[in-house]
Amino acid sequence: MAGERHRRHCGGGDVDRRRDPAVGVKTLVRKPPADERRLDVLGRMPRLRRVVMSRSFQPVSMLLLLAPFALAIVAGLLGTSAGNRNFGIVFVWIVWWAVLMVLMVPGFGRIWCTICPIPAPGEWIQRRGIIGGGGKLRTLGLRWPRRLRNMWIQNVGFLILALFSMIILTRPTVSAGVILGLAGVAVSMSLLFENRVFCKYVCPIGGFIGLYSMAAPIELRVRDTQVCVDHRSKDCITGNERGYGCPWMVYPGKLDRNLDCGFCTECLKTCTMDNVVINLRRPGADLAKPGGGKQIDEAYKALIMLACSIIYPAVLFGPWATVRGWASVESLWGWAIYATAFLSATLLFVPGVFWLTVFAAQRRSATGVTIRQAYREYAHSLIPLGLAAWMAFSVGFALTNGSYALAAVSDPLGWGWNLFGTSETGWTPYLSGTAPAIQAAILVGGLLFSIRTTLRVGFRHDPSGTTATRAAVPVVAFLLASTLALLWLYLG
């Protein structure tokens, strides 16, 4: 009778909403109307708005960061070969990496791309000045091939770096060579192509920053898309006396994901309609949107990053000294075995298991979504867990090795200097007793975030909710298995 009264109250229907668990989950997932709320950050903070709107904001930030990165290169080439005493290794792969993965990406999305010094020299050559104020770019103006307008080059670049990471992380000359190589490619591409083609399609770091920025609680968007439609001059694309057309070749009026935006703030400056804003929003607002990327490259990026987040701690901290030796290229045949296993795991095994997972999910649902579309969209549910895995890895790595920074900053080249009186500071792991608990908490948070994203994708495929929760079970099992593997690595 109660169920009947409830059905009558709700206007009829076949589903007993009180007894159907899917309805409860659906309500939980969809409920907060606040999900769609946005807070205009610069509108609330006029002083910050003046800073961001200044033409010198981005170049000055880049110059400030260019100095330590230049020192890292010099230290790598001329300093001590002991990685834990060399500023190039300590600054880049302990300090910078931890700040990037623990604070910047999860909290501020693509803010690093705003201030990254690596593409700065090339951009300044294009603009014929450091600060500039709009105008024609100096470049050959070649167009980036359409077939390469995706994340595949970034995926390959990241895998190459990951494959040699044990050498890059420990050998200063190799680390300096990698930074110089990235900067050289960025400058070369700035001379050949317009705008930031390197950042958008090539940079292996920008690729995963863009992917994980979709989980961040901050975004750059237009206030009203109709204003963009009606505004004919499109200064955000063409540029004006206030700034340049979008270096990331994005039309802000259609921007709906952080992945496509480099957060350079040029459109904020050039928009004559004051229609571009920086919002605070619900974390992960981009993840459950339809599409999941136009191609499979984006799904592969999420899978590669998750696989590497498991392989890294296994190799670095696991009990397998032989594997660690192979990864460090102690023998060529050993490295060949490691490379084969690494590439098989990241490109075949994990993506293959996830395909079977999505296939099982589709068999348990009754939607008309193709397996390819489901694969792309469910891959977004891996993003929060993948980001959490990298945060957990970075926290442990920084707490264990962070004390090296005190010695390196006083003696950046390892030449016996003592600039700040800290060169003799010994290795001291911080919070060694509580670090595993911190890592576990981060991973569990990422798992819950990913499960929520999975349910949101499922309910979008089946708005009635009839099969959404059943379809989510295999994906949740995949997420749970990945989390348990990570917990085992960190907790032992």
Given for the second form:
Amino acid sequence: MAGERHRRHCGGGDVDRRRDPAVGVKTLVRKPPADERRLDVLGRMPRLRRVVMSRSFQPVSMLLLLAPFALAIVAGLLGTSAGNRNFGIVFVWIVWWAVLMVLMVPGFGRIWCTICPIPAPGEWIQRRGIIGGGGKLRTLGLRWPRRLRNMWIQNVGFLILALFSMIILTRPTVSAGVILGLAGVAVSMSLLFENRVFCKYVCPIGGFIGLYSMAAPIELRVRDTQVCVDHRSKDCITGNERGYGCPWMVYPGKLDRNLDCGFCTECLKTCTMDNVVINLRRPGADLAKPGGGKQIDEAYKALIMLACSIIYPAVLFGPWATVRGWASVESLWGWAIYATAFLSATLLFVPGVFWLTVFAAQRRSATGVTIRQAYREYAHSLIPLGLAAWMAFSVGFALTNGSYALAAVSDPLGWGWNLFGTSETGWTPYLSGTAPAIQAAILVGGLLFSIRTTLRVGFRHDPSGTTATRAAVPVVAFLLASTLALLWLYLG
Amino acid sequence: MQTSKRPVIARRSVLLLLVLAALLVPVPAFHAPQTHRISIDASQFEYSPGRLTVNRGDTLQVTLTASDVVHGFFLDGYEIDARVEPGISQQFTVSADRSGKFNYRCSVSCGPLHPFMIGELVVGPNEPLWRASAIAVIAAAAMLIGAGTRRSA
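After the form predicted on its own, can we look at the form predicted in complex with the partner chain?
Then the entire complex follows, led off by the chain already shown.
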């Protein structure tokens, strides 16, 4: 009983052990390093635990979000072509995007994947129901090819969306088509493959959410890995009457990064050993882990996202109207120039400069780490800065254009309705004078977080620390140059 | 084994002082105030010119025209909002008393790319940019130096 209480309070960690009555008021147990401290959220919040453990938690959340997304599709197809008056554009690319990038991902990691309605219809078809638990999945049962079990499809998908982003962001029909297309692919893949193959290997949004969720201060893990090893039935994989086997095809006993977990909470329900917990932790605890970034695709994801976070504000908010015209496919030649420059920057230039950076770092250190391994691991240091860059971008866009939401919610199709009396609300930019300062603060915070990650990687490569700081200098210079470029775009 | 916290506190104090210096040291303006007569043309989906550079203390007498449809002109930070129709120009004055970059953007829905119809007014010396850059450089250097000395201690 005392052990159970201890687990609830401590989430399996040693953070409060000194105060635990089961152990004693004062013991000789040392406080663990900050990176290893955990706080069991659901243990501390029993009401929230009841909600999360309920079988209806995820389906109801998805259903609640399915309604506005369905309206966004209808508005996109049938509503006004004026993007800033159309619910589809305003809801998805201003409201949803800002909430996702400014609140959800940095604060709650993969919480969006918990409630995302896009794969919901496919999942319900697989399960032959919306709420019921633990049955057999109905699919053709195809196996996802081994060589595609990585992030490359997500990388390519994101780049395609990014290349056409000016059109997607401004044309309601195109925007609706993209959402419908993603939902269609998700449903099709649910019919062919078991579980969330679409979310794990294909969804271009899930790819970067997973990457950036590693910087979040929340995680789903097991309390004690030995309990999982000793537990023969492995209900978290096979499922039981309380829930399904992990839809993300992860064995929770070996889960050590947010990237691999879709936060669907099925394992919380199926675990008969009460061994799965949701922890609060130090932000970025997944970054700089040994073996992190097992494949080069993950490093490329971080590089692509950082490159796009610099290109986007330059193209969308910069004074270069010609480039904006190219990006919005006003002429095929213009778009070809833009696409060539965009792909060269994201796939060649930025990764190439980063390779030179890591090469320089390796030359300055005396470790046995290969350049390939160093490249993959130092790429994790780009994650906090990349996330900060997207936050800065999204904050600026939302503050400037957020007021369109008031009119769009009252008149979602732009047909002259006035459901909530706000359809005549004019455009009002919020905090227009202070937004750059907010963006600068976010970027500098991201830089510091990234430098900390770089140093952790360096000191792990060289535990003696004699050359770690010297090795970190080129990577820090890369991060600083990226930050200064972003500061110039927003403030210069 | 207890290590002294004094060096850490001293390092953090120095860093804090440097950041405060970057935030508070005034950037002098060496230019005498001038009055600029500027014509800005708004068309789908750009302003011409797209970037203006003046010095703090200058005055801008702006003549705004629209060459295709109705456009707006909202200057971030200065909260100036004007509306212009084709063939009817608008005049207004901006006292550039705050340094930094301020976007001007269309405030009247004018087509698909309307939210991205943006220009820039840079009022120099651009203190916010220099201060933010200085803080970034100081903080990066401090973290590197701090990590190096901590390990070598």
